[in-house]
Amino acid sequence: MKEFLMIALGVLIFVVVFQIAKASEYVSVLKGEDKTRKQNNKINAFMLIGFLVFGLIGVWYCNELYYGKTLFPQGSASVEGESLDLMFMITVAITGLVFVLTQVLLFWFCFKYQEKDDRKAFYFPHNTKLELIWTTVPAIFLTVLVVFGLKYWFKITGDAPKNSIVVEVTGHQFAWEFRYPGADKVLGKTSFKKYTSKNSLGVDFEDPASRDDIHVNTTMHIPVGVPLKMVIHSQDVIHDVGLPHFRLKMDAVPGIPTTQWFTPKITTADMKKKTGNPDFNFEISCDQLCGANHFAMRGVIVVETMEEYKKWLAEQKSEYYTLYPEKNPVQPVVVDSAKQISQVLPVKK
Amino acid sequence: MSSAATLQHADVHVSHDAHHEHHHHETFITKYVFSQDHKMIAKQFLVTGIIWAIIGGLFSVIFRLQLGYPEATFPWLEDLLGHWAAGGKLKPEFYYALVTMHGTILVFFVLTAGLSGTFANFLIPLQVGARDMASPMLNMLSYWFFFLSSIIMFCSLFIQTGPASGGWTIYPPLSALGDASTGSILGMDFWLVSMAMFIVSALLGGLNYITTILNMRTKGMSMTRLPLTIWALFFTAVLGVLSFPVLLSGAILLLFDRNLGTSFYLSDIVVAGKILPNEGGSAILFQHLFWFLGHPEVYIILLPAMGMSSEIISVNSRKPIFGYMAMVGSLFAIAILAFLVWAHHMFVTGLNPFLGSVFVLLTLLIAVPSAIKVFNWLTTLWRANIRFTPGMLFAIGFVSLFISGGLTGIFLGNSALDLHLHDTYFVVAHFHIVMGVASFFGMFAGVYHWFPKMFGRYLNNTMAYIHFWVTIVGAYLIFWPMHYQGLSGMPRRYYDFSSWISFNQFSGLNEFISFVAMIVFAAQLLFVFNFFYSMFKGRKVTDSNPWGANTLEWTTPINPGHGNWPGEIPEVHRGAYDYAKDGKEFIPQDVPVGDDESKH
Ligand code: HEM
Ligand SMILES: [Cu+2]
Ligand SMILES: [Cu+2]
């Protein structure tokens, strides 16, 4: 019912709109169409430089809403991060500038040089001095802002500080898993094709590294303060570790592993008390189309201090273990290992 | 290009033409159907594009209802859409669905072939000084693949597993797996057959626009003296001539994969459960395949828009356009640079960091010759004396939207900043706003200011300012604001956002947004309405130049027969921008150069 009200005032103003065109149309010819014109030209040379000023004000105004809803005010929560908010700064600073000055050149000129009777539009096809002004002037500008992005670009990109920690990233469908090395700090190797429903990861248990590895699902735990590496995977479709907190993300791409890395500056439950929010978390969303539920592709990262890392990481049983657990060394039932796993793993070659 | 080579060629075609009319009767079918009358198809390819705007614009009103109230339900959309709605709300696959419908139409449909097919076919014959196209019959063909893959794309809509749903990108896996995404079980192969049917009319379109610029060109007018129109159509042909084919190649390698169990883009991938024997391919592959084209495209899309507006607003300011060669080298500089900027679209995506900051560089590049346009626009309205035309309040709006949505891409093409930009709201508003709304307002322009020559007829005023209005004022409301959204990692694509600690405060503003976009739709129906009424019933046109124009298609008559001029073609004597030279208003081209008129 109300859809239809509203349908049926649609149209309502529909027909009052055109039926005003239609009479707007009788009038110029009744006026003398050339009156008209002029008329209308003066109307909309006004609305342009309204449209100027209301617009600016406008900028402002949305800028006044909603900048303290973006992450900026809460400050980036990795050490990379805050070159970036710097860089960003920059870049609105000199892009503001051009924007204001342009969009008021445009608007101040369309209505200052409207037509009147007694102008005459001067005759300027060209002028080479100030071409090449405003081709050098935007050069140098965009020369400084790719000489300061780089330099961020390198360093994020180049190899992580030896000190990381390494955390493998796996996305699929419409999940997150983590992948911990252990106390060996190698992570055991993986294939996809060692994948079943309760090895979801495809390890290679035959692989001495892989016994101590610690896999954890949706929520990952790191300690403040050092620097994180993540080496991702994907196991279907292209997804995307995103970490607007951390301001970064990198995509997750089958048969393609690649890594990122950062440095946590600020625990979650600083960041509680900073935002003022008990709910806070630092989230990790997908951000590459990968499916249906996409928009619900969620992880969870707890920075946490390092005592309290490792107190978790203490309490994490491995995955071998956790999946065969009569070979856990601990337990009373004492195996030979080498010849019991391929008896229970059988092997694809 | 010799002058009597192409006088010759024109001589031609009188004979041939005063021979057609004496013998032939044109039937309702070869005059609007299968027409080769370079005009008529243009009229084609702009309707059917009107068409595919209204169905694009309406899909991204409904995915919009569920981004503005997620928490609603409209039971009309059931009765509408089925299962796809049960209950009254949109599932997920069927949102996706229609967000990579909404984006496909437009940027293919409705701003590829809808843009160039419209303007390429009905202003370079007439602006050059042509009889028609080089080839009439293979331009009807461009029609007609077109025709052909816009029907394939509206079949999809009806599959019962529904339409593509990977987004207009089409990125593999995804695309290429039926078990990842049910719109890739027969959508996707719909969607592929149909854009290769598309790449073909687009092909076949670009071809003849080149040839007809290069070698169809009336005695005098030299590539220097041709309307900017006809240089950004040029380029834009060019573009699409050398791009469109690596996306041709990219869908075809995607068809195999989906069909024959190749592994160009497919390995190590376990889905539903399932371990796939593919193993070596490379799902990054595609991405270059198609960014290859992706990233030109949006300069076909751009390009037209530019040349559109410089033409009008310096016929509207009553002064040349400033800077005509540094328009012409910009344009130059803008086409070989879209070249070699695709990796821009994929710096997240584990690229080799250097080849990323090559990339980065020549991105930031472009904001060059981008600069010099709108400078060289600006230059043109001062000491202007200027009338709001329709066609004008949309050239100057083009130019504006594009500062706006230019200057975004200095932030997302600096890859450190796209690391937190990339896939977000932030990207959203920034192509809108440059790309999908800026080349909109190009083509409204173009529109209003050549309506008249296309009908014979003028639009209402009146319903034309409403619908500048609106539609400006709307168009920043809908996506300025986003550009925060994505400040705070939004990712794009996003079905509901509810459930996200980190983004659910911006519910009220998606709302808003979602409202403003219906104004705007409804806006866009007026123009529809405004359109197809003063088709039939606007007011006459009865000057055979109404906006004072120098370009030649306004010394044909005012109801221009196939073949355009009825006598010979004009002779053109000057560059197409002579206005308020040695005290006179404007100089058409074919007029003789005076012996006491000033060099320049
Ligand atoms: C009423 C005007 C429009 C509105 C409200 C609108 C809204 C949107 C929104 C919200 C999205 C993102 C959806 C998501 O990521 O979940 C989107 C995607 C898109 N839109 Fe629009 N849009 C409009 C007009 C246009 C126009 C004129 C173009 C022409 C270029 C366009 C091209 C696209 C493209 C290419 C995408 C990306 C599709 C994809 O992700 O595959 N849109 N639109
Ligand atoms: Cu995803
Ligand atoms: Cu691009």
Second form
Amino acid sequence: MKEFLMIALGVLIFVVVFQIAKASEYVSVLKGEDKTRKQNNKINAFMLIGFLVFGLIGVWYCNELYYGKTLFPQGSASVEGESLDLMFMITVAITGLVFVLTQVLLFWFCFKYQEKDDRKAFYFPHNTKLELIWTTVPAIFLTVLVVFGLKYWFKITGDAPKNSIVVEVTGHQFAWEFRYPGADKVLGKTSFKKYTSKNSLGVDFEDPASRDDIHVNTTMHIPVGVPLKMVIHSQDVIHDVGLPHFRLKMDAVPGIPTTQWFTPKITTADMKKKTGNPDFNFEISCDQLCGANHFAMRGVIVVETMEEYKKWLAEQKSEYYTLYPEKNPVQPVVVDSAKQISQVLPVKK
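Can you now output the form predicted on its own? The one shown was the form predicted in complex with its partner chain.
Excluded here are partners and other molecules; the one chain stands alone.
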């Protein structure tokens, strides 16, 4: 209801201004163009100051209204994301200060230097010193921000720590699939030629390293406090692994594996308590428009303790033995129930 009233108020102000403008045209005909122009100049100058005041109030109000609904009050869910949040806040502070300063000067100058009979316009074609100042100063600030951005970018896309857990992330229209290395801690090879309806990731099972790999859909499990390296693939079009809670994203490009790594610092269970939302989940989204059902390309990341992660991992079965159970060296023991019962119960004659 509040939003509707704000829109209605905006429309009403527009109508009033429009009517005033139309009335000014009729007045100009009666009073003469020169006198009316000077009056309109004065009115426009005061309206510009009003626009400045109400505009800045609107900026403040929108921040108060919507900041709490963003992810920033929750803080970064990864260690590396803290640096990115800091860089973002510094950027907002600098650009926000420049925005307020330039807008105040712009509208104040329009008001102060409005047309008057005793004022003559000053011809100011060029000033080398001024040009150097407003070119050099922004260039220095932008260069510093870019350097810090590149530093963090090279960090999260560079070599992951040796104790990292590796997970392969594969995107396709319109879902995410995940593959974990088994006990050998090595992901087996893949090839598009190996793709079938059953082998949806195109894993090359002739590679011994792939025999113990684990394949899961939609939900990724990772332990808290341990670096996670993501090896990212796409099977069709360009997708983008978006991790908003961890402050990271990386393109998934067909035929070109990409990587990024981060260290989760809070579990899903603790985040549910922190946000007061029992249904909270860390999300992996597609941040690149990829087709008609792009909106549905969503996965879930469960961050848990190392004990919970090891327990979940132990419950998973390798994809190779799921597809080819007859090749599993550990075959389940089949018990003949009828024979077992006959050995326990006496046979009546």
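Positions refer to the first chain, counted from 1. What you see is a predicted model; the values in this text were computed from it and never measured. For clarity, a rigid core is taken as the largest C-alpha set superposing within 1.5 Å between two forms.
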### Query
Does the C-alpha of K198 move 2 Å or more between these two forms once the rigid core is lined up?
no
### Message
Superposed on the rigid core, does the Cα of G255 end up 2 angstroms or more away between these two forms?
### Response
no
### Core superposition between these two forms, C-alpha change of T219 at least 2 Å
no
